[in-house]
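Below sits a lone chain in structure tokens, taken as the form predicted alone.
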Amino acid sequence: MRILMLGWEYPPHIAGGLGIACEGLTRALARQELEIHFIVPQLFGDEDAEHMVLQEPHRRRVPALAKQELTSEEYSLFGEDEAGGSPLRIPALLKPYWNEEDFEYYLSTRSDLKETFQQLADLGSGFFEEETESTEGGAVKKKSGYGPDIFQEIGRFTARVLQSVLPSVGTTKEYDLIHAHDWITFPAGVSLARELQIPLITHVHSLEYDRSGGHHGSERIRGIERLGVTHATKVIAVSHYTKSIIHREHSIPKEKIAVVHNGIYSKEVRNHYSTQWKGKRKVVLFLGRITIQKGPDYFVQAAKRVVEHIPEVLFVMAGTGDMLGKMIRLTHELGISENFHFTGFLKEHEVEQMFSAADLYVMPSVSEPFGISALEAIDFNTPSLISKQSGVAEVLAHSLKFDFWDRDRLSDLIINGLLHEELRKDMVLMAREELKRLRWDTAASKTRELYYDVLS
């Protein structure tokens, strides 16, 4: 069986858990003798993907008609290969978790790419219409929380995938089905499935509902999500929690949605960096995007009460996001800035060090489709406190849980966890037993069964 997968990132170049999940799932599927062709917008050359074909959208030859549609400046951006074709590469600026402000800020810092995008602006335009609303004075203004450039990015990706895959541009590849990961790839998946007349599976790792902190968010993003889950033959959700939101938000029958929990690879527990990094202080870790979805403000507010009982505790907030500055200011306002350390974005080995150094890991997400970081923390012998509003709460029966908004409950759990070493040991011991059944091979087996069910 040959699967065409569509994604937006692949390790080591990732912005969050989407790329990690794609790597874990594809490696396990390959071990089950499935052939996978995985398309991402751009390759960097250091990806480790010997288990599958990992490629970026391109076309080996540009048809004469397409050449006529490009200006000489646009055409020169790509160059010629030895066969006389023109590989079309997408500068993959869009990250799955960005909003309009993130996109515009990054683009403003890269003048070299800004010129490229201006030259390419029309190549993907028209794929999505602007969403507007009328004001009382009759004026029309933008309504979406995402800017048009983001949708043009998705339009370009969709166009290049179609040009790369469809037989009309000379490809000889044949696929049994398409597996599209998250909303950014859904338009390409729907278009390809329609053209190739093969089944489409859409994999929902997160929703606009989650990213907007439990609110509706952008209607345009919700519209693309609805496009994907409506036209899919089958929908995969990473948790029952996410399945219920898909059903409620997009009116998709529950029987059409299959739940496949994420997995984790078993690692040797690293040597503790505790004595090197923290000294005698107890460490409580928040690790993730510092955005409304992840609940960083609840973490900081709970920390205030913890410090009153354990003055020497150190809270570490690792990551970046649009709420980072606000969180730094909040620690000063609450008088606990001396108890906080903000690390910024961490690389993989730095993440491992942080998990090893922490006494507790806290995931106070407002709405979390899964939450693989809680599993990673446990794999480093660090007990996890997780919000009930997360998919991982379904599979970790022996982790302590709290409602994201219940700061008193969270602070009580942190205080008890820090004061009682035996409690932490018991939590890890029982949770590690649960990890034994949360492997990517298990997720791959369920996914493989879905493939055969869809094809039959």
The other form holds:
Amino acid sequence: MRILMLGWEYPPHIAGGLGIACEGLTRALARQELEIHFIVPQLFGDEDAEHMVLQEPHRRRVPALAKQELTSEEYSLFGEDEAGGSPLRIPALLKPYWNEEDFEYYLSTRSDLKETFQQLADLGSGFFEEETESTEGGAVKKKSGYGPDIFQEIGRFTARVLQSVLPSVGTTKEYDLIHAHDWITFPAGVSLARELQIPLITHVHSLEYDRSGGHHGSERIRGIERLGVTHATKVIAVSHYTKSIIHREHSIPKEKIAVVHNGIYSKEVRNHYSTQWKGKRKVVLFLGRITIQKGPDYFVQAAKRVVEHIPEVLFVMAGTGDMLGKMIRLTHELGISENFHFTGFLKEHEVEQMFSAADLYVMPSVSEPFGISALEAIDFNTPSLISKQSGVAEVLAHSLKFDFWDRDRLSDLIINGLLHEELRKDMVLMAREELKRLRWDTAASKTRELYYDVLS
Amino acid sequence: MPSVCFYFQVHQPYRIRPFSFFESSPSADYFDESANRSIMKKVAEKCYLPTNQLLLELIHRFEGRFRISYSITGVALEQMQRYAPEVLDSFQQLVRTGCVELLGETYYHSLAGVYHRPEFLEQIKLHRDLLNELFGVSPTVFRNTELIYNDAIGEIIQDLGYKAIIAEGADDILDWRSPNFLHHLPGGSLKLLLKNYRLSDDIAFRFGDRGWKSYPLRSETFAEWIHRGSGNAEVVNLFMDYETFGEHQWDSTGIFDFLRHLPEQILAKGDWDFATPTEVADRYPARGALPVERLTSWADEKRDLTAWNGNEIQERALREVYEIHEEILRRGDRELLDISRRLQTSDHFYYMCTKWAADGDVHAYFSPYDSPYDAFIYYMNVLRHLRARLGLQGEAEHHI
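What's the form predicted in complex with the partner chain like, now that we've got the form predicted alone?
Below: every chain and molecule of the assembly, starting with the one above.
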């Protein structure tokens, strides 16, 4: 079986958990002998993806094994990548690089595709345009939280995917189904599935509902999400929590949505930071984007009460986001700035050091489809306090859970977590046992079953 | 003439309420009055009242040949008095038939037998006094919390003058021996009645299990299993939680019909009868000494104490409650003594059990809290509040 996957990012060049989840899932699927062609908007040359064909639109990266099987004549059909790396152009392209006019012409010959794009265009003032929102002062402010031209980028990505995949398919059936990760890839997924007449699985890792902290968010993004889950043959949600929101927000019948919890890889090397970082002060960690979705203000409010009882505690807010400045001001207003340390954006090894240094990890998300960081913390012997409004709460029994708005309870849990080493130790010990059950292989098996299900 | 010996455990703890670290009222109540009331009322309705009624009918019907025993904790009796007096009435009615024996145990269903000997003796005495007051009886056979037993506990109970003690027939303790004969404390005269866990658990755990090969279990079949012991058994000890009937095994499983027909099936074979623990101890000789070094219980696969003290949070909570209790004993405050004894009830530590695998699920079923960690946190918040009432510094804060 050959799967065409569409994603937005791939490690090590990632902005969030999506790339990590895509890597974990595809590696485990490859072990179950599924062939995956994975398209991301851009490759940097240092991706480690020998288990599948990882490609940019236009370009296709050939795994080492496949390369050896090529004759020199075939190999000459590939052009070298600018960087001289292994990403190679797709062979047998009728037109390796279409310009926009070519693309427009192509679309004009495909009325069904045009309809899809029309639907996309109808969702807002213009699908390829920047989303803006007027504020009271008349200034123009971005609302989506993504780059200024996110919709243009999605449009370009969609166009390029169609350009590169459709001509290469020709008349033979190259792919059995399409698996699209998150809303950004849904337009491409929906268009391709229609064109190729194959099943589409849309995989929901997060929703606009989550990112806007349980509010309405961007109407246009919600529209694209709805398009993706409506046109999909089946939908994968990363948690029962997310499934219920998809059902509620987009009126998708529950039978159409399968829950596949993310897995996690334990990395053995992760402990060696502990000794050099553990200081005398107890450290309570918030790590993630400092945005409304992640509930940073609840963290600061809870900290205020903790400091009253444990004055020497140190709260670390690691990460950046549009609420960072507000949070810094809030710690001053509450008179607890001495107890706070803001790190800004952290690189991967710094994240690991931060987890190692922490005594407790707090994830007060207002709405969190999964929340894999709560599992990563366990690898560094740091127990997790997680909001009940998260998917990870479904799989991590050995954690402490709270409603994100319940600041009294959160501060109670933090205080008890700091006071009782026995509690921290047992939580980590038992959570490690739980993580053993939460493998990517389990997620891949469920996904594979779903593939056979939609193809039968 | 072999006997079937029924003993049913009746116990309800005072569950503590989700207690906040920030609770500032000095007179705050630690116990969840409304949960405890509603659970007592629910169990009374589903189990205590219908089962008592059924057993009373059976006792009358068999005119003294059907005999049973109970161990009812002091905290359960208190809650019956307070929330369901009709349940206490029906137990008193049963005891008046003369076919029902009551066993002695710790008033608070505590682990004092393991952690605090003077307290153990005191709680046994309190329970004995309560049985005297409510039922006019003095127990002659002892049952320790969760059937926790070893030689050291046996010696204490022997010294108190009991004839016999109830214990688990754990495989590693019995070795080649059979639980279907009486044994005695090495170097002593205290007799040991050992639970036949296979036959007991057929009723208590497997009865309603649709995946079990013997499902649905009929009373004829079960009686046949008992009768197989003929010639090779003097007593078959069927020990279980009373809540098995109607609460753990719902009415819909047919458990009441099973119980209704069991006595006639057992008695159908001429030489079998029913006897209470004291009658068993009087009638049958001990066939040998049974040394028990390790602490045993009737819980989990290993029949050990790890469900109550197997992890560090449980150890911490146990250590602190006995420290505080020691201080309260020194001051002799009766109200606080009652509180710190209620906090010693084993269930509080059971709720903190985090053992993984199959056993963990069983514990989750009986817990009123979201997680074992919540159980620990509420408990420690209560201890902290209690320490503040005593004017003791919260030592924990200094350790951080």
